[in-house]
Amino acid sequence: MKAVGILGAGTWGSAIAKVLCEIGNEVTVWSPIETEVSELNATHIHKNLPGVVIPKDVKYTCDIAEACIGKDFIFFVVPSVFIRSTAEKIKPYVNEKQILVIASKGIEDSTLMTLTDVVRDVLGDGDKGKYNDVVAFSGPAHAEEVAGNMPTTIVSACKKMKRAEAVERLFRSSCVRVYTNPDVHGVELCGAVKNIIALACGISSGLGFGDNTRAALITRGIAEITRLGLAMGCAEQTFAGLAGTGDIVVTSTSMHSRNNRAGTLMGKGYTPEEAIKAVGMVVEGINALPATTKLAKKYGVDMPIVAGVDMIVNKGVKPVDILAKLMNRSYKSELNKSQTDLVFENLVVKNKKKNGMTRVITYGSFDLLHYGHINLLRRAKSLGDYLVVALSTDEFSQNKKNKKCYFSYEQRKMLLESLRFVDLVIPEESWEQKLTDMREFRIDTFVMGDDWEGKFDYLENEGVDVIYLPRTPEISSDKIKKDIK
């Protein structure tokens, strides 16, 4: 048995209750207000949640302490927009070895912090990262279900996988599935702008449009959302997995969807003011505009659809006229890699598998490529039968490892491939993608340069040999360019 806090007593936070105190845990529902704890104690009962009962053993208070001092887990399932609030209240009241889960979904406007980063930031990171490990808690799972027992999978997302799983084995036995995910950024995105296409698929509801329309929002939705996470440094297959494909589906279609049904009345002419008290709880998406239209901005990535419901909740455009804009917009192909390089890696991959292969990869940005970079790959081929080289793309280089490349990813890229040790190369976006590189590729062995040595033994954990070869001493990339300046 578990102790569990839960800040936060609308439907989600009573539905993650319910769930947990069920299957043998103490469960705590912290609200800061008083009339709501004395109705949910005395009759157990959320108005928002019909025919639900929450067993008795689930305790309310308005007592913040109560909910935190001594708890295994505490859930954060409050607003967005109180996040920061209530990391505050609970400041005195945590410590380091309590598991902090955001189970909310957003993005800060003032910061443009994920929420994630909000607590951290709140708490403060502490000696050797004392709070770095704040887990999300993500996917597709409207509260009404999961108060009935109905079969759900969600997505518990941390830097530091033991965090994930702890919340992962927390909820077997219940009705609630999770899977773990080490980018926790990408997990968050998701959770927070697909409230937005929700917006637009209820918009386009109202305006008397069918299977179609929305097929096509959620479709070019989720490809908005990929675009900035992976601008951001996210990896791509949480786009595709239940953070995101599977929320934006679940939020875009399903009539427990606030945001959905907040976009239909607006789409029969309701303002956005006036949708928001019909839904009569959070429509999470509206929250979510500006910050993400910043980060759209900032990172200089198109998103017109999430722009669209911008204008028609912020600046009053009429959602005819979005569509006339969205449909009229210039023609471009749906794929973002060329016919031969999708060809090349197919084949590739068709080619070299096989029973019995053992599987390298090796990661670097491989600029100006010189005898050290052929020895080491010459090195991590001999240690196995196919060699994947995750290249550093343009972006990464640039924004994370803080190096401006001489030449582009793709001319490094062809480098690579034209040496006769290289099977494949693939982009590396960030520094969280080694995780589900290894399960995606089913790599044997782990290689990088002995300057790394020690940062990546945690890939041991997936069951990969990692290995720290020395790097030829007398030539570097950054060598070569200081002796050419």
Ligand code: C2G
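Residue numbers count along the first chain shown, from 1. Just so we're clear, the structure is a prediction, and the values are computed from it rather than from any experiment. Just so we're on the same page, rigid core means the largest C-alpha set that superposes within 1.5 Å between forms. Compared with the form predicted together with the ligand:
- Core-superposed comparison between the two forms: the CA of residue 475 exceeds or equals a 2 Å shift.
- Superposition of the core reveals a Cα shift of less than 2 Å for residue 21 between the two forms.
- The Cα position of residue 403 differs by 2 Å or more between the two forms after fitting on the rigid core.
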The other form holds:
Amino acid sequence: MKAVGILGAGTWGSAIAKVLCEIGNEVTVWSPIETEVSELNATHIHKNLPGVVIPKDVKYTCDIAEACIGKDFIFFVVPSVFIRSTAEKIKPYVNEKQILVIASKGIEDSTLMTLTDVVRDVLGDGDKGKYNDVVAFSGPAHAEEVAGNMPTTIVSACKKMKRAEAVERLFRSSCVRVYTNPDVHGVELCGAVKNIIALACGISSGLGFGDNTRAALITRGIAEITRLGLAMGCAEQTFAGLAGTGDIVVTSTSMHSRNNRAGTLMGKGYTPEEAIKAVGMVVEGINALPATTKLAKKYGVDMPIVAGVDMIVNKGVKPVDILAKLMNRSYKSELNKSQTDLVFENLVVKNKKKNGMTRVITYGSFDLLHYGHINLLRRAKSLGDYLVVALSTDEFSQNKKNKKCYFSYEQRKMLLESLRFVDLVIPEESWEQKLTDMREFRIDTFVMGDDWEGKFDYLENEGVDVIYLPRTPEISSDKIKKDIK
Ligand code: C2G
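Since the one above is the form predicted on its own, can you give the form predicted together with the ligand too?
The next block holds the full complex; its first chain is the one shown before.
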């Protein structure tokens, strides 16, 4: 039996309280609203959970200290915009032994922080200090269905797996089955942005469109969130998991979802304000728009569905115009890496990894391939069994490295692939992709010429050896161009 404090007496807070109390935990729920507290203590019925009886043992209080002091777990279930102020309120009553769990979904607009980072920012002293193991609790879980004891799965994400596992154990023998995941930011990003995709799906059905359009928005919505997550260094699998795909499906296809309902009204011509009023509860998708559009800009990630919803909600553009725009965008392939490379890559990884294959990666434009590059690639390959070369695309070289390549990406790729030192060539499209590349390609060693000395040491946090090799001094692509001129 554990002592649990729940901050927030909304439908989700009440559903969690009910489930945890029913399996024998001592549960105290805090709300700042006197009337709400006295009504709930009297009736143990929540107005938005008709027919659901909350156990008599659940105690409601206006005294936040009472919901924090001596608790093993403290769940934040207030609307995302109140996370910071609520963390400020509980600061005098909590210590880092207590497990703080964020069950709200969203991103703080003013700081672009995820909600676990907001709580750490208020309570801890930054990265190194205490509280750097706040748990994110997010997934395909409608409060109404959890309150109705329907089988539900959800993710408990924390950098410290022990904390994530403690939350998983807390829910055992309840209708909620918890999966753990170390990728906190990935889980939180999913929870926040999926509400925007749900708005889009609602708008689409409000316009009278059917399941085809909804399925397109869900699928392409997951692709958008995944692109942003990868640029932010999250793990790709998170977006295919419960917090990502699972939650987006449940939110975008159910009338339990306020975002879906609000979107449907907006598709029918309601203004956002009218839609929120009609839904009568917080529509987190609208709250998540400013931060998400800023994050997409910051990381240079194209998110057309999010941008479209932002135009409708915040710029008054007609939904029907946005849909036409989305349908007439430039045409795309679904896979951003050539299928052969991925198939080959998986084959090699599968049958060689078990023999402890060491995998090396290096990055560059490798224009006008010369012996200086070859020296680098030969030595890089000698550091392991398998060499991946992340080759700067024409756009990345031009726009981010200010280097106009003589040979095109395809030509430079073909040259590199003909070298016996090189096993796989992938595109280098951004400075930020290195983090995810290390994970995605299971890299053991990162190599660069020593003109980059010290620039990529942060990759050591990914458990990767970072090695800078001496350049071949007298040769460079620029020198070749100058000499030829
Ligand atoms: N190199 C070398 N000796 C030379 C020229 C290049 O060892 N005479 C190395 C560079 O240090 C680099 C690699 O060969 O490690 C590729 O060189 P460039 O194409 O010039 O790479 P660069 O433009 O520095 O791009 O994200 C990292 C960047 O993409 C690196």
